[in-house]
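The chain below stands alone, shown as structure tokens; this is the form predicted on its own.
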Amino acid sequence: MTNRRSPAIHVAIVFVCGIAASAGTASAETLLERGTYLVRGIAACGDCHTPRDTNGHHIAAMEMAGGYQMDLMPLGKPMTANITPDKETGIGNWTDEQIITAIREGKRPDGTIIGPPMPIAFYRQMSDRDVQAIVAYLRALPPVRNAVAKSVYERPLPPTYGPPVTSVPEVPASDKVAYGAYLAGPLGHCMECHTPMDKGRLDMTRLGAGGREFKGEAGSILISANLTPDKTDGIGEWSDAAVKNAITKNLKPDGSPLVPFMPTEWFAKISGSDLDAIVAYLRSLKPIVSR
């Protein structure tokens, strides 16, 4: 798959897909077991909320302790929060409902708004059980004392992401396409990165068509891939195995490595049934030619 861009731009086929446990086994899981599986895979929470050493490696002893600053200019330079149960610098004094509100509505207990890159628009559709499972995992983390600076945004954040979220039911895994959409949407928010922007908003008429630009190392530009089944610009000619290898191993269909942008250390934990559902969903998308 070729992206026609300037030679100065490094093109990345970025598969930012989240993962979740099979709903077929979900009923046998405790909330903590489910939360462990989701947080360590879905949306790669630790990829943002766990700080890194000078070599760019995540610091295991600082899991979810925050302090990783991102460059999203011209929007701003957000700093990831400490979401361990430390009572002074983390979320140890937050109630379960306050944590759930932060995840699904982007609002802290003090009423302030959480900004990007938190994909609140997608998390709003996270099921009640899954968001409760994530809370259970965060509660079980060892508290880490790590005071982090506030995020700085150059543009005003919205006053709200929408009305309060009440109750969201689970999506049955028996409906493979619908469950795949849930994995790639509310849980994994793949479509946030793989849907182009139009006037500052996601262009949902081109869902999954890719083309979003992200800053890479040394000033490079990474371009999200077209995940639609278009045979020229998308994954229409890719085998199911090739799509799965891109998600879990960061490999192209020919076996060569993709640009190291995806948090593969998390995505490698995806279950076979969830991979099947994600692929089924991507196959169901409308084929779209890249711009």
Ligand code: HEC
Second form
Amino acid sequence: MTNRRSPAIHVAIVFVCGIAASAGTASAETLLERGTYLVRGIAACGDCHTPRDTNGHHIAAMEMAGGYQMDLMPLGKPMTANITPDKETGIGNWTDEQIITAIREGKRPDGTIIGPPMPIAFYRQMSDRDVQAIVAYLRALPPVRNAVAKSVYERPLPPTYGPPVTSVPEVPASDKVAYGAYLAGPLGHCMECHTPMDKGRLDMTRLGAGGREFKGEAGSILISANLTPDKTDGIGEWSDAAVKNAITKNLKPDGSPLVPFMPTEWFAKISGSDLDAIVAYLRSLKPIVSR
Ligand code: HEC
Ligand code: HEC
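Starting from the form predicted on its own, produce the coordinates for the form predicted in complex with heme C (HEC).
Complete assembly follows, chain above in first position.
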């Protein structure tokens, strides 16, 4: 589908090396490399923030320029923001701290609240290093001038998503299940889509049980799948390879396509070890029968 364009990586790598070296991690990966891996892969910010052409394909030359309107009626019609470094229509005048607060706390520099479907409840647990890495990626993007209309919400937004997020430590990749949970929640928001809603909120007692409804093509209703290990309703009988093919290729175990709804184009870039961790985490979930 879309061609993902490289931001000015070469220039910026030199710039962020110093920051990465002081981040106290064993990894030799720079912040910008990490941010590129995350944003172009598991985090898939561009699935929402990159506008689409009339065929529904993301416009590569407008990466993160916003203006993609969603229909979440009766909740409203959110419009994604321009998060390129353009100073007038994007976030070029925001400090790193302000961008981090927007991502993890859902609050803009002027104090207003960022509405759904930006998955703030999960982003709150994004580690300091990963949120800094994502900011490094956004900063390296070419600024795109694109004035975006405001979102329309029919219901009041929450006054806050919780207390200020001060510091979130990294989840060690050596703890496979915990790291898989981190990938499927705070980084990849799989659980935002795969957990059902109850009275306008995610029902965390049914984490991963699917059943959330989305508007599909031409007025159809699409229901997210049950990812728990329940053997009949969930993916308990699926092989690891089948689960991975669903994530990275949008395929069912029999090789036929799933309805296109997941950010597959991004998820195709998730590394083998990260996929292993996601599968290990899904296998550790409590089996839940679908409703
Ligand atoms: C599921 C869709 C979705 C995803 C995924 C998503 N966002 Fe958003 N984001 C939105 C919407 C919609 C808004 C505007 C909400 C509003 O108008 O209140 C927004 C607003 C923002 C804002 C505030 C900008 C402004 O000027 O108001 C920032 C910053 C942001 N997103 C960054 C990110 C980053 C970084 C990621 C990936 C880690 C991301 N978003 C992933 C939907 C999404
Ligand atoms: C934007 C919402 C969304 C996100 C984000 C998302 N999914 Fe999905 N996923 C869906 C929907 C909807 C379906 C059902 C598609 C269909 O019925 O054809 C699905 C199907 C699946 C399936 C196939 C299961 C089955 O029984 O058919 C798997 C496995 C899966 N998702 C795993 C994941 C993982 C892991 C992540 C995060 C890396 C993820 N999904 C992120 C919406 C999402």
